[in-house]
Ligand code: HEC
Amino acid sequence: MRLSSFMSFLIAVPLLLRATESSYFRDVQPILNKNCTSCHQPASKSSGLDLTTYGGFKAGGKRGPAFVAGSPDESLAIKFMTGVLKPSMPFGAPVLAAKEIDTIRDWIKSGGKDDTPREVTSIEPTVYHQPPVITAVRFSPDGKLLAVSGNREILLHNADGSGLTKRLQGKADRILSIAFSADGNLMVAGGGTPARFGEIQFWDLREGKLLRTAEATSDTVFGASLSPDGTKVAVGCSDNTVRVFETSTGKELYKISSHENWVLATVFGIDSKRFVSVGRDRAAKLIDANAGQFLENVNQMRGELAAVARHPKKDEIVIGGEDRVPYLYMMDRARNMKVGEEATLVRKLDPQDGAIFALDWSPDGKHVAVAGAAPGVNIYDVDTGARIASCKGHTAGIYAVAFSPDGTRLASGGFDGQVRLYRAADCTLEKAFVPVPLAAQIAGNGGAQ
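Structure of this chain only, please, in the form predicted alone.
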């Protein structure tokens, strides 16, 4: 399976018949997200204008409301986009295509209504008739729990697979990444509902309580990572941006538009001051986490990238994706680099049997686990590059892999809907289980969940 095919699978939804009338949510917002929100967003409100929400678009900025419902020719947005008013928008970029301007014009003419889907106010536990694809697994820092992605929920299991302890229901249809604070009190999940919204969830793990959520873009978000100091969360987005949020409030601090394609994974450095993001543009980009500024590319670009993990004790990363090879890099240059030189490359590991979708580094920093389109997990010795074990048993691609905090156990999950727990030293299978309660099982237990 190619990386692009995998990502298309993750966000695929049934095609909807389009109405002839322009839609803000379906048609206008994607145009604004693509062309305008890099300047007009909460973190950098040029001219006091925020175009990330319908409310901000309607309110306008320092010059007044951005549009007059029913009257596109009187609307400031249209005047700036067509060059009637200067400077023409988007500022410093090519003018919008005539088709895009016509879409916004038609929407304003038809009344400029907000058709953004409203939040679900009542969330019922999902009833599963078959195991869902597993896209995220992560052990709690104390090693007692294993968090597993489900449909509109996160399932907390005993770390040894002996039983389900709690179901945490949320709004997002899909959870694509899970991260924990160092003290284990906070759990962060990233995902969303395809073609509708991306969501970051902040959970009090002890109470099983949803503290807050944050939304970003009109599609799911990928690769949520939590800074070691617990203050920030970074996520990748399908609008080619990386967005960073404040954990204490859920407020978006800034977004970075240095990638040229979807951003699929992020990881912070040891001191929380920088992070690396990877994506379909093949680049592993080093970002200043305080200033929100792109610093440099860490890698030499090859195939599309889907995964990144950091050494637990120093600023080294492993990346992987479409070209099937895991690469180990230092986050910092050892010296000035010449064109075509890879002074930051530590080692490359064996080519895998398919594209790489998931990576994890053992807590002692000695081993790296690699998983993807092939139905197995390979574990490597970081110092020598030798493969020390191969974990078998899955029947299809693997989208999530995680070492336990003590490094003795490895968890994996993917397309076949089963979590598998292996002894990390030699990949002996300890347990395989479906992490969700199936309808047939519930019926057999008299309806109990």
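Got the form predicted alone; could you also share the form predicted in complex with the ligand?
For this one, just the chain is written down, with no partner chains and no other molecules.
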């Protein structure tokens, strides 16, 4: 008894001395962003829980609300973080510092209020105190630039990682996918601000100018892809639709509602007349891009799908997701094949060590790069299915992977906030860098631009 009252005294003193109440926006969300949102986010809601927004935190996951205002000890988030409920969170990582748990506890205790600013008032260059999670990387078709997602911006780097050349600021908090037109003049980015709006940005790459934007749904959009003829952009949405926009006007042409869950990635066929969309309903769906009509399912359904990439010269795709296996499929089913037959399956690659989040096909068609929850990129020979190299160095999950246009280089990025450039032939690490200027660096050298 005595010991425990002494202990509560020790705990109470710092609580009493703390000057201000915890703020959700200033204190709590950054802790969740750093430790939890790699698994609890719109694109992969472990146990149904999205911790990227106040709304998601409050709504909770499969077990119900993640916090109970006023009662930290009854709050699921606290119970999971302190080991009262198992598995301990963050899953597979050490428990948070007591100070961080206390911050969240205090905030819940004082009522668990949302103080997120409602409006983006101006577009100031984002100031980074830590490297942001990287969700998209893509090389420009001329091979000179690497576009990398930032917070409320896209960063253009020299393709060899030798420097940041431009910061392109937009309204969307997150950029989840980047695509280029074949001539490299147009860059399209898809993303948005979680639980507020989805946005597609159309950039003039040469001028670094935002040509137009299109908004869709009240949540981020996923897996934007541009048709090879440059006329259309397809995006996946959290309202289970795929939406297609006209590049020249930004106008929404149509939406398709044949998926039964979030649509996370899209890719067009060679002739731009059809595309495939994949999502959490486990389906890869072939869509007539002109008529906006569902044609058929490409795959046999196994796990939730998060990524799709196409062979550069023929209508063959690779898909991957929750069940960790990359599947190579023909987009088309011969007339005499029945739906559900696996005759369109070309090949399965090795099961990965974690769920698949990102795929790319090399420009010569010979290789496929696979990345995801396990912190490495595996490169496969598509003809033999043999793994030819494993790119190491990332310390956490990878959300984006891309081959350079000449196929010699591979870029990857993810939760650890570092872009890594590898020699694609053997995964030799050429460069690792944080793609954003960090606040400390700005103070030191007067800015990284």
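The structure displayed is predicted, hence computed values, not measured ones. Whichever C-alpha set is largest while still superposing within 1.5 Å between the two forms counts as the rigid core. Numbering follows the first chain given and starts at 1.
| Has the Cα of residue 50 moved 2 Å or more between the two forms, judged after a core fit? | Yes: residue 50 shifts by at least 2 Å between the two forms.
| After fitting the rigid core, is the C-alpha of residue 110 off by 2 Å or more between the two forms? | True for residue 110: a C-alpha shift of 2 Å or more.
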